[in-house]
Each structure stands twice: as structure tokens, then as C-alpha cells.
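Only one chain is shown below, in C-alpha cells, and it's the form predicted alone.
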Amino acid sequence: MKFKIKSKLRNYNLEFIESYKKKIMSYNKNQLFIIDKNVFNLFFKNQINIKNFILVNSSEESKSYLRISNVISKILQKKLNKKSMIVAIGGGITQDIVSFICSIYFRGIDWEFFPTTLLAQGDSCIGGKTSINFGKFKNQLGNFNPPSKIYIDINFLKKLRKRDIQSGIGEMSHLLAVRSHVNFSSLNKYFAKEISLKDLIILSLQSKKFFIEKDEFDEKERKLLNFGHTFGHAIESATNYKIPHGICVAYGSLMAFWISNRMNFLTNKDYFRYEKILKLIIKNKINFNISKFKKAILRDKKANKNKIGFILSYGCGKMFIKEMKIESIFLNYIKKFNHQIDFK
């Protein structure tokens, strides 16, 4: 399956392929690949003869500004020119590193992407955002630089741990919820084994495609894709990043639905229907430090003094921005959510 994503920066193509090996061997011998080290050891070492490559680690430290300078130094030794192209193979961290470097190298060179994680295949591979860390500050640097082509091979997913698959589904769940009730309900079909993981990925990417083509640079409609993320990122921070990102996003979506219900924006019927779906992903209650959670919310890029625009919902496909005082959210909702949410 193929589809084109319309972009003001660069229209680009996404294609589902059956064999990453066949596609990679079709590149010329001098092609530079930047590959996640774990992916290289699992899928390429002693299997595919690639001579021109650079390995990167899939850790948050690897996408720090200083660590990225080391990758740039290695690229400089390869003597690329403005017409050169880099092929990235890995998950979201590899994507961030390569996208950022290619946006500034010779003021911009071309790149293509083979996403190898479910988080990357079902969400981050399209949209063009890059996020780079600086010192202790996460995702503070970045820009928009989509690849010219994306090749998705679900065979990469066969080596992922179960928790990584659950995390990827958790990330996709927020895209499905923001797009429509029909798309969000497809999660029920997936867990009932009525549709495949590939079907779910396609639905997720089509959901995101709708928003990025309407608002590529996060000025209006695309902001709604932050649904679940303001709370989810804070949960990650409050649990010292011990919970996978996508699970935190699903939990943050549950929290946003719960608050929407308590504020009478969302009916009880819809809330319990959505809760049941999200609990298929989350499985267990997440206990987090309220004080750390609050500090993380205050550090959020969307925070303006003591207010923040939270993404709430009238129902799937009907998200909206509600600006509220952070103290009000904590006193009236977060503490109650922590006590009342039940996973029995």
C-alpha cells in the first residue's frame, strides 16, 4: 500500500513493503546509512552487506545536542555533498537525530526513513517534527523536516518485546481517538483479532495524515493531537521514565476523558466505553508522585504562567482546547482521578 503526504516543505511518499532487505540492497554502494545499533545487530549484522554506515544508540542521551555533534563529525568524514542522501533505519530517536542533522547539513540534504518500532511506524514517521534535547531540557530544540520517502516493513516488529508493542498501540490510540469514534473503536477489533496490526497502523497513519495536511506546523487543528500527551508526558516524568511512553499517553488519554466527563463535556456512556478500550492497553493502574507530576506540567511548553491549554473531549473526533489554571486541575481533578480510577 502507498499514499502521499502533502507538505509545504516536501511532499513525500509512504509505502508498505514486504522485504526491507531487497529494498536496502537496491541502494547504490556508496549510500550512507545511519542505523540504530540494536536494529543493526538484530537485522543487519552478518545478514546484509552494508559498508557505508554509522551506528547510533536508541537512548535519550543520544539525541542530546552534544551527542549529535559526534554523529555530525562522523558524517563529515564521509565527505557528503549537498546532493547526497542519508537513509535512517531505526525508531523515533534515530528519526529525530537524522531529521535534525539533515535539516542543517549544507542547509538541508535529502533523507529517507525505514521505521523499525511500532511507535515510529504508527505515528512519528509522518508529520516531519524533530525534537532534540539540550542539557537537562527534553525536546527543546527542533524543526520540521520530513523524509522524502518512508518504507514500512512490519517484519521489524517481530523482534519487539510485548511491552513495546503495547506502547506503540498506546501511542496510536490517541490518534485514533482524535480522528473519530469509528477509528478509536478499531482497537476493539484489533484485540478481538478481527483486524491485523498492519490494519491498525494504516488507520493510525491515515488519522494523523488528516491533521498534518490541514495544519502542518502546529498552528491550529494539529494541536488537538496533543490529546493525552500533556498528562502522559507528566506521568513519564513523575515515574522517572520507567513506564513506556505509549502506555503513559494512553493513561493520559484516560485522564483527559475522565476530566472531560467530570466537567460534563463527555457523557457517562461515552466515558465508560472509552475507558474499557484504553484499559485493554494500559492493563494496570499507574501510581505516580503528584508533586513531580505537577512540576512536569508547569514545565510543559504549552504552559503560560499558571495556565495551560489542556486538550479535552466532547467525544472521539470532538477534541477541543480548554485553558485552565493548573491549581484548579490538581485540586479538583488529578487527586480525585488517582483515588477513583479502578483496574479491578
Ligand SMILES: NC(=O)c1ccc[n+]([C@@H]2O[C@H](COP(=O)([O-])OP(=O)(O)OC[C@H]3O[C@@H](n4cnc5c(N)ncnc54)[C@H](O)[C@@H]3O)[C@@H](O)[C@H]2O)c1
Given for the second form:
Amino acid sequence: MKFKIKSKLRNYNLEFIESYKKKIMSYNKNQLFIIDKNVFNLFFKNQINIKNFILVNSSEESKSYLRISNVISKILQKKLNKKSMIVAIGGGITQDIVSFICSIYFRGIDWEFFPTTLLAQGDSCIGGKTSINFGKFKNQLGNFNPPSKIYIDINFLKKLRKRDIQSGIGEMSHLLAVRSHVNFSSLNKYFAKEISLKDLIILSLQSKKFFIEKDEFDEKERKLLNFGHTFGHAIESATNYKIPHGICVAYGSLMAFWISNRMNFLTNKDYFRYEKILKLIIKNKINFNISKFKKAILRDKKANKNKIGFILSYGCGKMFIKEMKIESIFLNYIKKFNHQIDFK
Ligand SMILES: NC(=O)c1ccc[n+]([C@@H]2O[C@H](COP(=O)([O-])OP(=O)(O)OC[C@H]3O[C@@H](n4cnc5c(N)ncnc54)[C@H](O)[C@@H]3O)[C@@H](O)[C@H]2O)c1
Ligand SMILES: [Zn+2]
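What does the same protein look like in the form predicted in complex with the ligand, given that the last one was the form predicted alone?
Let us now look at the entire complex, which starts with that chain.
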């Protein structure tokens, strides 16, 4: 299974492969591998003999601007030249670190990517965004720098923690929702074991591909992929990043559908169908500090004075941006949502 992704920066290929080991052994030794430390311990140590590698920690702190300089120092010691290539192996954090560094090192060097988490396989590996934290401010720095090749081996997912699988499904759910009702409903088929996780990944990537090929640089249609994210990011911040990104995004999507329903954009029938699916992913109510949540929304990249463009929905595949006063969202919706939503 192969995809070609059209990009103004570089067209690139994504390929599902049977054996990451075989592929990695086929490189010609001029590549530098940058690998998530946990992935290295689980899949490489005493199993694959590679010499030229650097390990990175996959914590939010390690993708901060200052900590990234440690990785750059290590790369400098490897004496790369402009023609060298870096191969990144890991999840979204490893991807963000490597893609950002490769965009500035020698004004840009080539890189390839083996995503190893569900979130990275089903979402972040395509689209080309790089996102780096600055201090405690998440994803404030970045640019666009897609890898030249992406290799997906779903065998990596066998050792993923349950919450990272749950997070990956949460992240994919927003792409499926934004694309179409049929794609979002495939989650029901997945939970009923009628389709596989690989099928879900393919549908999710196809959903994202549709938007990034239309609007690679996030000026128009791609903005809709922020569905669930304004609230999702604020929940991450208000819970001190203890809850994985994709679960917060699914929760943010639930909030956005709930508000859409209360504002009469979304029918009760559709709302309850969507709520049922999202609750299968989220599982438990998230309690968060409401004033921290509000502060995070005010800090959001998209906020302008006291207003923000929220993504609401007439139904899956029919999202739209609605400019709203942050204060009114709180008074009229967020507090009520917190009070009324239950997971019993
Ligand atoms: N650039 C983008 O387009 C984009 C899009 C979405 C998310 N992101 C970013 O991605 C990050 C989250 O990514 P993530 O969820 O992949 O997290 P991650 O990279 O931190 O990985 C999650 C955990 O799983 C471990 N791990 C990785 N692969 C494994 C495997 N195969 N088996 C067992 N454990 C494994 C990691 O060591 C880590 O502990 C966030 O920082 C988010 O902002 C970026
Ligand atoms: Zn996301």
C-alpha cells in the first residue's frame, strides 16, 4: 500500500512495509539515525546492528527550543554534510525534533521517517508541520518540512502502551470527523472488530491527505483540521500535560459537537451518534481546572483580543469556523458542558 502526497515543498511517498528491520538494514550506512530512546530499547538493542545513531527522549521538555540544541550538538559531532540524510524513528515528538532540526541544519537536509506510534502513523507523519515548544509554551515555533519518505510498519504498535493506542485513535477521530460521516462511522466498525487498526490508519491518512493537498500551508481548508484542538490543547494545558494529546483532542471534539448542538447547528440525532463514538475513545470524564483552561484559550495562536475562531459543525464533513467571544463561550457553554456531560 502506497500513497503519494503532493506538496509544494517536495512531493513525498508513504509506504506500508512488512519489516522495518529489513528496510533499516538496507540503508547504505551514510545515514544518521535519530531514534526515540524507548523505541531503541524495545526494537533495536541487541536486535539490529546500526552504528551511526543518536537517541532522543520523547518528553515534551525534550522538544523545547533550548533542549533541542543538545541534539544539534550531537549531530555536529557526526560531521554530516549537506548531502547527508537523517532517518527519524519514533513518535510525534521525535518527528517534531528531527523535522525542525533538518529544516535549519545547513539550511535544510534530507530526512526520512519511520513513525512508531499510532498518532504518528495515523496523523502527524503527513502534512509537514514541525512544532517546537518554547519554555512551557507548547508548539509555538515551527515551519513546514515534510520527510522525503515515510515507512509505516504496524508491527511497531504491538508494544505501544494502551493509553498511546487510545490517544492515537483520539487523534485520528478528528481527521475522520472533519472528512465525512462515513469516515467517522468507521470508528464504530473498528470497535465492532469489523475493520482493522491498519484500515483505520489508512482512512485517517486519506482524510488528512484530502485537506493538506488542497491547502498545504494552513490558509483555508486545512484550518478545519483544528477541529477539537482549541479545546483539546487547553485541556492538555489545564491538566499539566498528564493526559495524552489525542485523548484531549477527542474530548475537545466532543465539546465542539456539544456546543454545535446547543447552538442548533447540529441535530440531536447526529450529536448522540457522535457522542457515543467519542465516549468509546475517551472512556472517562476529564476534570480540569477551568481558569487554567481559560488562560490557555486566551493564549491560543488563533485568539485575537477576546475573540477566537472556534471550529463548529453542522455534522461530520461539514465543519465551519465561528468567531466567538471567549467570555461568552465560558458563561454559556463550557461551564454547562462540564456540569451536564457524564460518562456513566
Ligand atoms: N508535527 C505534527 O504535525 C504533529 C501532529 C500531531 C501531534 N504532534 C505532536 O506529537 C507529540 C505526540 O506524539 P506521540 O503521541 O506520538 O508521542 P511520543 O512521541 O511522545 O510517543 C509516546 C510514547 O510512546 C513511546 N513509544 C514510541 N513508539 C513506541 C512503540 N512502538 N512501542 C512502545 N512505545 C513507543 C515513546 O517513547 C513515548 O513514551 C506531541 O508533542 C504533539 O504536539 C505533532
Ligand atoms: Zn493533534
